[in-house]
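Single chain ahead, by itself, as structure tokens, in the form predicted on its own.
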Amino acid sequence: MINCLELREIELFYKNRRIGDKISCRFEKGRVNLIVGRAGSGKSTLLRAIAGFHKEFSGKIFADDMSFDSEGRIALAFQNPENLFFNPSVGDEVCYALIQKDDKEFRQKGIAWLEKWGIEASAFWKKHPFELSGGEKRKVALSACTVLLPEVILLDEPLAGLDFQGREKLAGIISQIARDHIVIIVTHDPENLIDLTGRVLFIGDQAVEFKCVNEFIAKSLQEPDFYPLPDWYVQAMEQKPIKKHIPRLRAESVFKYLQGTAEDADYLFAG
């Protein structure tokens, strides 16, 4: 199992045009690794380069100080992966990759992995994927993309389009999976993926690696022009002084606060 994926002097190109500056950083197992930047900065292109799908780049990618070959070692979930459903049931969708690998235990593994993503197999196994809610579709799609349990899991905007509660639940599942895998996420929503162990690669005028998500969020709160956080998040954070760590918000309480029905601002924060 890979413990660390390292990018060394990576330069991205598209049709011979360079995208951004050189990127050097480390993505480690046991933490949530985020790639953040403004639209067009090359975030998704970098993710595809790591996956081996985008070949126009220079520099090296290493896994535990050895040259990294992505074949058979990664899962990449594109934006809106639920749009790629092509099987008639949730069970068929989740087990498809296992069956292609001729895994004799495909059903047991499919059930276990689906439930790890928060979907009860007994209730959803035979349903058509398009019968599910938006959040359920997203969980099934991410489950199907990652069921082979690769060493490196790459997710492109996994929280996009979900409500507060859906983002909170999915972020918790991703955090659990990151304990045993290298998880790298491209996101416009870093505030929803706060993890005390997490790191951020910020791609701006220069590529900067932050030691923790808290450091990145704190800088964004203090300097709004650095990276624009959503107004609802900034308003919520104004209710509590930030000390050593950025506090985690409770999704349900934030929703009530924004609707003007929250009784006490302290209930916005978890712990």
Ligand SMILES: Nc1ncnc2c1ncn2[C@@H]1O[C@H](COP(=O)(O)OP(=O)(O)O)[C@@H](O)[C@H]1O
Given for the second form:
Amino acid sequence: MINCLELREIELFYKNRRIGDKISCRFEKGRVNLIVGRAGSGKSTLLRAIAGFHKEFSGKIFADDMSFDSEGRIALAFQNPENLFFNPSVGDEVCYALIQKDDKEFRQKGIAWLEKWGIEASAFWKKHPFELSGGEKRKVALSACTVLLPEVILLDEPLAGLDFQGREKLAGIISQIARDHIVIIVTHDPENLIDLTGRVLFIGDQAVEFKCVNEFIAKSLQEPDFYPLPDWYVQAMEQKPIKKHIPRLRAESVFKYLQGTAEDADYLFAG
Ligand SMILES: Nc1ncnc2c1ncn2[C@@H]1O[C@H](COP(=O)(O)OP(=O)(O)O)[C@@H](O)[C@H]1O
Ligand SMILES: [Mg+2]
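I've shown you the form predicted on its own. Could you give me the structure of the form predicted together with the ligand?
Next comes the full complex, this chain leading.
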């Protein structure tokens, strides 16, 4: 199993036009890795490049210091993956990759993954994917992405369009997978993922790698133009009462980080 996926001086292009800054970054297993940046900064293109679908780039990708070949080792869930359903039933959709690989246990695995993402397999197995609600479609798409559970899982905006509870639940499952897989998530709204995150890669006119999420938040608080954090972070930092439990803990840990008074436990919390 890979422990670390490393991008070395990656430059992305479309028809010789360069997208954003040169990117160097390490992604590790254990915690979720986040890629953030404004719309059009190249986040989706970078995921497609890592997965081997976008070929127009320079630089190198390494897995544990060996040249990385994505073939069979990566699953990518595209932005709005539910638009790409092409099978006539939920069961066929989820099991497609397993059947392609002649996996005899395709049915058990498909059922297990649907249930894990929160879809009652018996009720949904024969339904047409287009009959489902937005949230159900997303869970089916994520099941189809994880059934093979390769070493590296790339998810492009997996929580977009879901309500807060839905996002919390999916974020919990993603974080479980990240314990022993390299999980890289593109998001424009890190709220539900931030406490589960290890490294953060910001891309745009400049690319910046943060080794822990507190470092990213600290920079964003010090330079509000760098990355606009959700309001509740700013409120928490001003020590105003906030309703949410986890962000408050995070805010306190970032606060200590900024003051230089963080203890070991805070760094542990910081990932
Ligand atoms: N197929 C394409 N051909 C040419 N340019 C593209 C194509 N897809 C995306 N781009 C351009 O590449 C840049 C990055 O796009 P994308 O990776 O989708 O950004 P993000 O996911 O961060 O919103 C944008 O400027 C976009 O216009
Ligand atoms: Mg995108």
